[in-house]
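Given as structure tokens, the chain that follows is alone and in the form predicted alone.
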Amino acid sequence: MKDTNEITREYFERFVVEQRLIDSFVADTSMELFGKTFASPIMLPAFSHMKSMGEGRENGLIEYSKAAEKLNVVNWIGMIENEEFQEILNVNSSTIRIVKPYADKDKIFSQLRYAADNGALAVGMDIDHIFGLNGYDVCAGELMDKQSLEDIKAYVEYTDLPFVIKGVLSVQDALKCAEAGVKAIVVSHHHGRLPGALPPIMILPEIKKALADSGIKIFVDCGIATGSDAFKCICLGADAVSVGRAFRPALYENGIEGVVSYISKMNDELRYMMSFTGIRDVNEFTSDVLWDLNTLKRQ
């Protein structure tokens, strides 16, 4: 069986783009989300467990959060304690906090409450960390547990913040998220936690269709490394994308400025692609500018 991430990369490469130049002009990449306006639909990821990048430097989570603030893009943060999360909020309030599916439900509610009380942009849970090879996952010494539809409804009702479910990779789960009242989902296989998982952008059009009347925002991650990748995701139904592992070398080598440079280049590429295809802003994306080399058909 091929590696999940290789399968995802190959799927991206299936799509080619149709030019539409007459009456086109330089595109606007700005995006509105949860009451705020951001410079781009390219977002930073929900990383966890990053230490200092080197002598005289800060924790990597702080560095890329500062980069997100400079870029005016949505920031995400993963598994982190409340005190550490406050350090992130001190540099970037436009942060979505992703809480793990802890077996300790009190910890889940505590982290949801802290996010709401201290000005996070949104909050959510990565359900793709429920299972490990030997049963329920153990992450950084913390036991995870199953999450029912009723559990998710309880989280949604508990917080005043928009609630996001990360790790949706089926129409079935997307519809359950809609039933629970979530405001956004992340279509993701979490860098291949499930061997042989289908590429997020493969299932994305079906999820988009299923949620068409729900008002739920649809985000995508996994394997997104260029503005062209982001363009294809948004054409296929995403409202925004998260970039993670692709910018890590830039973060490790050059810190905040490395991330700013990498994401700025991606956004320039995205604007270029939009301008070349007659897409004036993020509300005008359409799948019919993409052709599938395998089927030789327009999307």
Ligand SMILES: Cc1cc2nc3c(=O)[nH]c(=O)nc-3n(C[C@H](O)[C@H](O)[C@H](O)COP(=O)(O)O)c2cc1C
Second form
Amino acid sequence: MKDTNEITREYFERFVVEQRLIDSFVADTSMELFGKTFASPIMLPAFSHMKSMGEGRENGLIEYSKAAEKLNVVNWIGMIENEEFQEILNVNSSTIRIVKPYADKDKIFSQLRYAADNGALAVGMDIDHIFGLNGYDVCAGELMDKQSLEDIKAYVEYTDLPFVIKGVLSVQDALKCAEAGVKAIVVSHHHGRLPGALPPIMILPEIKKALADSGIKIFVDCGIATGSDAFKCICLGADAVSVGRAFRPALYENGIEGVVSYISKMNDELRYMMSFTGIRDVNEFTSDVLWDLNTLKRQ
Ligand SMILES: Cc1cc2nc3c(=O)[nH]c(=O)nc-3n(C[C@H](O)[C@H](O)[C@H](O)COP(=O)(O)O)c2cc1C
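Could you drop in the structure for the form predicted together with this ligand? We only have the form predicted alone so far.
Below: every chain and molecule of the assembly, starting with the one above.
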């Protein structure tokens, strides 16, 4: 079987773009989310387990969080303890905090509470980390556990922050998220945790349709590396996208400035493609500028 990430990459390449120039002008990439305005719908990812990249350098999580602040884009953070999370909030308060599906429910509630009390932008859980090959996953020594609809309802009710479920890859789960009252989902296979998982943008239009009028924000990640990838995701129904592994070499080599430069270049390409397709701002995205090379039909 082909690698999941390879399948996702190939799916991106299926789409080509129609040009709509007359009456178009330079597009505005700014985006509103959870009461704040950001410069771009391109966001930094929920990462964890990064160390300092070298002498005189900070932890990678801090460096990319600083880059997000500089870029005025939404920042995400994954598995860390509350004290480390405070260090992230000190440099970037526009951070969405993703809590693991721990077996220890007290730990979940403690991290949800900490995020709300200390000014995170939103909070959520990556449900695609529940299972490991031997049963429930053990991640960095911590046991994970199943998460029911009732559990998710309880988290939504517990926190005053918008609650996000990360790792939705079916209409079924998307509808359960809606029933639980979540404010956003991330359509994701978490860099290929499920062998042969379908590409997030393949299921995205179906999920978008199923959640129409729900007000739920739909984010996408996995394999997004260019402004063109981001453009295709948003055309197909995403409100915003996260970029993860693609910027890592830039982070390792040039730290904060490396990430700023990588994401700025992506946003320039996104703006360019929006301008070329008559999409003047993020509210005007439409799927019908994309054609599918396999079916030779527009989306
Ligand atoms: C080193 C590393 C650590 C990660 N840690 C987390 C995490 O703690 N929580 C989470 O929700 N996702 C985590 N992820 C997954 C990313 O948020 C993202 O879903 C995944 O990498 C797919 O995006 P990409 O293809 O752009 O990298 C991690 C990914 C990497 C590479």
